[in-house]
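In the form predicted on its own, a lone chain appears below as structure tokens.
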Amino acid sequence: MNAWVFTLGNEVVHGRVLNTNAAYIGRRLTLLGFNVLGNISLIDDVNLISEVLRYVLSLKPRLIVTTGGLGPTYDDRTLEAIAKALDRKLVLNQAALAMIKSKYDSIGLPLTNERVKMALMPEDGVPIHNPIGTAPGCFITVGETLIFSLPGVPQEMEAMWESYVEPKLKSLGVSKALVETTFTVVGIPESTAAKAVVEVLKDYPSAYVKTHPKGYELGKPVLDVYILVSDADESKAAEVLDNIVAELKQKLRELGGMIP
């Protein structure tokens, strides 16, 4: 159950805006159970993101999800690129345009070509519906791999994320449970950290720890220490989170390492 995400726009690259999306998206797929093995940003270029989405693809993962690109104005041009990047056309989806007129009919305007452009999507894309902004989703699958195309406002996307994307993977049955801790340990420095980490990870494959610097490495040094476990069986994958957190508490605080 690999997992690819892709944060689109210029206002992201150039550091104009935050990047929130990719942090809630990575978080809800790792969450749910997905290897989430890339976030990946572009620019609004139909050639380099169509370029980057065809060597994903190649990869074969179950899922991918963009955010970005999908609204009104003339750099919103995602679907196009993901038509590209699938060798299918780019249409003018029945379903996602009545979305769109039945928005700007409550509020009294027209349909103009930005606002219908909105409605352009790639072959066999299934509109996702808009429950805050104007913009619909898009949702496609790609032989084994499921495309989710959301907008890059993050109340539209996590609306659309908690309404529509999350239950479908939801019933995709990912079959591992995830168990999680953090810790702090005062007075040493990751480098030295480092040596128990690895000895304790010998002998659980399943486990992921990163130690993370709040204080500083050559004066005053504290590490929150981060621990993930992944099972299927989820009463195994707490066996071993505590007896991690045992094993290597014990370490650090040999290694002259305090813990509150």
Given for the second form:
There are 2 protein chains.
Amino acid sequence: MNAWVFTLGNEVVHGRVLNTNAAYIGRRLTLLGFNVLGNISLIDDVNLISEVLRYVLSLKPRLIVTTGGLGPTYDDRTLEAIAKALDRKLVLNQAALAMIKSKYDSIGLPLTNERVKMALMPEDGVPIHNPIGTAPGCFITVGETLIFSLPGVPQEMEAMWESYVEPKLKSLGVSKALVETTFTVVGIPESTAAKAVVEVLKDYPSAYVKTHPKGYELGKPVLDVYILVSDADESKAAEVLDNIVAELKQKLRELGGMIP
Amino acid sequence: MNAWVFTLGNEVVHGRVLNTNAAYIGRRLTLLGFNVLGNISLIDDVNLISEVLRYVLSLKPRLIVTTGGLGPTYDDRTLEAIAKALDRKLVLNQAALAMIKSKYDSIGLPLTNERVKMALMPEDGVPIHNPIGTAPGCFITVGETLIFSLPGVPQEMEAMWESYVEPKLKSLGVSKALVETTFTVVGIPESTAAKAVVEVLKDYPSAYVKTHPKGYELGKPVLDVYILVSDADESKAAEVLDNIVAELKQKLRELGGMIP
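Could you output the structure for the form predicted in complex with a further copy of the same chain, given that the previous block was the form predicted on its own?
And the full complex, kicking off with our chain again.
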């Protein structure tokens, strides 16, 4: 179940905002059991986005999630880029238009060209209701790959994730269980801990361990140790996690580490 | 002067940390006049990283900056992936080894296999001194493309950026000037402002304008308007910026916007 995330927009690539959308989606997909391979941020350039999308589609992922570029402005062209990457027509989606019209009706504003533009979607795209803002999202199936396009405004994206994307993904029967934990070890540098991690991991192919140096306290190195285990069976995953934690703590203590 | 940024590491892709490195580097490169096209975060997988790197290298960028994957642990394999993408050997770099040895000597620790590993670099790589941590960075030239590999720990990456990367890039004669500004308009939605932005931009191909909806105050929509102008000549860029701001404010006021 490989997945890729695209976070689109000049403001992200040029560092004017922190990419909180990438972290949110990466975290949610990981907890759903997806193997998230990467996150790609690109500037608002139709040709660039469609080329890179085409490359990622060639890797045959199960899932692609995009954020950004769905709004009414001239540089919001994500759905045009997706249509191009899929060799599909960009068409006026009547269901999307109805969503947009009802939104502007409710605040007494007319449908201008800029507003109608938000209803242009790749052929066979399914609009996703935006409960907060105006631009609908879009859900597209292409072969074995599912594509969800969501707005870039974090509150809108998160609301649509919870009301539409996650229920949809769960209905696909993603069932892998993930368990994780973190502990802190004081007194040994990361390069010393590395040896213990490799030794313990030899026996646990489904586990992932990462050490994060956190600087020094009273002259001693502080290291966070993060462990993630996935398995089809949740109780099996939890058991493996417990074993790894016990073995790792023992080895780290033997190397001089203190675990508070 | 196209540039790409790679921020490597499971913790970024899986959303366990916010990608502050991408924002830092994207911002610094933009201010240096580079056209940053994208930021790519990938999990710690040698084959995946080398494949995607190869794809980006085929786009012939002037610059690639990577962060992450230089440390002593089993999953720190960025330089191996770069060597693979470039079809170069991974060799023990004696200058890098000397940097690492002097660091561990100073804290009275021996050179283990995990520590020596940080001196393995693609052939013809130039090590970059790490003034804070242990893992050296690496600078590689391949055809017209410059590659800088830096550690993922933000304080280390930023220290090496300031002491090595930015001086190096400036010595290449990057001279494009960038000027930017932001103002706020109250009382008109983004979809109304969109029309004014398109009209004004028609006359200014080197400018970039982005509107960011900031929610509502006293029932009225609040919109931040960001404008960036680049030009070889700084005073020319500043003049263009002033003109755009004046024209845009006038049009937005005509559409009912209030600019405090």
